[in-house]
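A single chain comes next, written as structure tokens; it is the form predicted alone.
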Amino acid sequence: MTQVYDRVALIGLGLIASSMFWAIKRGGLAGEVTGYARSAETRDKAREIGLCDRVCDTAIDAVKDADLIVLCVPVGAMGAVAEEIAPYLKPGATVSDVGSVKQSVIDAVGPHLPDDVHFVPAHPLAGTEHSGPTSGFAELFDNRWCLLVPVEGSDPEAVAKLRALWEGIGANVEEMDAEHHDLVLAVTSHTPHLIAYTMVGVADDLRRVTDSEVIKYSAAGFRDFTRIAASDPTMWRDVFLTNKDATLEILGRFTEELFALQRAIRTGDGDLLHAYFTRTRAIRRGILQAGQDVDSPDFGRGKAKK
């Protein structure tokens, strides 16, 4: 692979940023990668494990002379970070992000950026329940999708370079507009996470079984809910607050489907239940055929660092 950028700056050093660094190094995609995290403890840990070629003590130092700046902070913090670094961005540089909501990021970040800086929002559809600088690994994005969400007037060359980086990292890349992205993710990620949080919360509230039984017998479906529900609380709080409309729309549809299933169970409508489960099983098979998971437990996360 060939180098895409001379210098890349990663702002925020959690799972996604750390995995990006290891993947960029694996592919020789950047000459230098700088990094910054708000927490001194995180910066020290990053230095200790060799995460980034240079860990800076301010975001301003990290972005100086960078050709690509990737905001890897919670969605709710992106506007403030953009405002802080904007005066120090190199003319012609590209600013991107990895947030799982796009319209609110565009609204928060875009107004702060100078006219001579390119803005190409992005969202890699990959993750584990782990977080922090030690959680990353180079293979996280292999054969996963990264969605690029260019804004009005995005420079085609800047978009093409970012695409080349993500493809070099190992991802499949597609472009999408922000509104459609937020609706798609409300279906595929945001609402499932909310349901998982709810299911785990219900089990905790009911107290009809002891804690030891919940843990002991969780090899059934409950275990998979708990994996999802272990995700970073700050990130998910921001996701729901910033993708409110799409999430509420999909939750409304989910509620309607749930009522239909309740009615079928109450009335003994086995035909409806069988047809419904047959249709949903086919969706799972489609995910496997698309190479987006493996047909084994652990959600195909065997490579994730524990």
Ligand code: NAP
Second form
Amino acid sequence: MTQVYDRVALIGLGLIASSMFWAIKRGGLAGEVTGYARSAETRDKAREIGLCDRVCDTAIDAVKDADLIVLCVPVGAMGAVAEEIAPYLKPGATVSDVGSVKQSVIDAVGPHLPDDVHFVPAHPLAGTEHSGPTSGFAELFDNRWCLLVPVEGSDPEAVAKLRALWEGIGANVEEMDAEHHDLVLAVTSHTPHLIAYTMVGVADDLRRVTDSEVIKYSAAGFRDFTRIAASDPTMWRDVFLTNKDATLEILGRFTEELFALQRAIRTGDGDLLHAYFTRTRAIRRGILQAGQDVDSPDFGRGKAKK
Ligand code: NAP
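Since we've got the form predicted alone here, give me the form predicted together with this ligand too.
Everything in the complex follows now, all chains and molecules, and the chain you saw is the first one.
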């Protein structure tokens, strides 16, 4: 594979940044990768495990002379980080991010960036419930989607280069506008996470079933919910605070459907339940056929480091 950028800076060194680093190294996609995380503990851990060619003690040092800067911090922290690094960006450099919500990141980051820097927001649709510098692995993005969300006036060459990087990392790349991205993700990721958090919360509250029973007898459905509900609290708090409208819209629809199913159960409408579950089963088959998941009990995430 050929090198895409001379120097890449990763700001934030958690699951996504560390997976990007290992994939960039695997593909020989950058000359040098610098990294920065806010805590000394994370920076020390990164140095210990060889995460990044150079770990810097300030974000400013990490971004100096970088051709691509990728913000890999929680969505709510993007604006402050952009403000801090903005005066030190190299003219002609590209700033991107990996945030799970796009419009709010564009609003928070865009105004801080100088005119001679390109801004190409992105979102890789891959993750696990693990976080931190040791949780990443090179294969995380293989055959997953990465959505590029260019802002108005984005330089086509800068977009093409970022596309080449993500393709080199192993992802399939598509472009989408921010509003549509946030709605699609509210359906496919954000609301399902909220439902999982709720279901695990319900089991925890239900004192008639003891905690040990929940753990001992947890059937596959509940186990999958607990995996999702173990996701990083800071990241997910920020997702709901910043993708408010789309999540509330989908939650409204979800509640209506839930009431319809609740009513079908109460009235014994087996036909409705059967027809509903037949329709949803076809969606799962579609996901498998599209290669977006595998039909195994751990949902193909066995590679994730514990
Ligand atoms: P993570 O493993 O928790 O890592 C977050 C990193 O950001 C850490 O290095 C942390 O530094 C740093 N950080 C946290 N708060 C900060 C702040 N206020 N200022 C500066 N740095 C800060 O998170 P992640 O899963 O890689 O997620 C990073 C981004 O990717 C998020 O925007 C998320 O929405 C997006 N994303 C996540 C997934 C997923 O499934 N996890 C998937 C796609 C996209 P310390 O370690 O020093 O605290």
